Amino acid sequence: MYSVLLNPSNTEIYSFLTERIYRELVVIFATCKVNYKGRAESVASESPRLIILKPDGTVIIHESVKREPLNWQPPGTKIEIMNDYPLKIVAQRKRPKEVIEIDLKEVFYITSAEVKDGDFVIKGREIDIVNTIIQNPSMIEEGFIPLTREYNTPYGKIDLVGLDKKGNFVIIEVKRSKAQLSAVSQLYRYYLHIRETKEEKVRGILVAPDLTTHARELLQKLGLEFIRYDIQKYSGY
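Now supply the structure block for this chain alone, in the form predicted in complex with a further copy of the same chain.
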């Protein structure tokens, strides 16, 4: 089910890793230097770190703080163990061309385990709010008729488009948390495009639990509308 090496020798490390890489979830705790070069560049001095090698090619290097790793490579990376002194892990990918080199100095432990992923269900994302609107169009306003979600334009996908009771074209942008300036800009971009292409009058509506002061100001100035989405009220759906 799992294997553990404590204070392994270089020979042990090398054969352990070459055997298990891409097969099992490997965890290494070791002092190491890390060099990254690709979209940006970084150098990390020798220090103890936690290194995770996933069977899908993911590489993750953590220090003692932050949710984000110090360095990483996403899934699909080619991982090689170089039997040098010091032992080295090279993880590279193309497009974007990026490479991480991990110089292993002192390896305290290595573990490896087979992992089969379980079921995972998540809810409360933006798409769930769009679904709620489609099932309860009156939460936008009386007479609102949803037409298309993910409505495609050259300038981006609109979360939801529909018609109001007067036959006006309605563009809806949904945010799951407090809307900021960027949400208003996003809606405005769609709005400008649709206004050019449609005969009807066009309305742009931002749906969110709240929005920042400046976002509200900008929204009003641009002639757009805001509708509060009360997550409590519709959480039952």
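Next, report the structure of the form predicted on its own; the form predicted in complex with a further copy of the same chain has already been given.
Only one chain is given; partner chains and other molecules are left out.
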């Protein structure tokens, strides 16, 4: 369900907002002036802005650029609609004491909708990639056997250790984005430590979606290996 008001009058705005705040997500596009008082003070002159009022009391004011809002108030904010001229939205919190006053000079449209929370699953984290390798060890190579995750060393925890089909010890460092020189250096520290303590042949493998040219050159120079992780291919795991 959603509702829309185009070029509404003050009376329509007041009625619409008082009926829907705290019940529905409300979006207002309007020329407005914004005053803030709290830990500091600020005034934003009249300009077209997008105002979002959420049912949990969150208030967000956006301009035409940047990800961050011009101003905002968190969940639990008390929102009041003042039937003045111009019509005013007052968003107030007590701790710390902060007040945002939004003077609505000209409202172009208002929408409201009943927004329901859905499932939210993050994929592509390094732990997810390690899980995928454990479930699909052949993505490293045929015969690879995962043994231990988060293997402790003096230099940190190795993401995954295992054995190849010849019985060689394999250490795997995982990166969820393009691997840099630092990732190669980290893997090499693990490699040297395991080689010294295990006194057997060790392989070091960096797993990532990609790596920089310098990282590739250093990897080859140090005798380490790289396996490209295809996020799209394994996103269903």
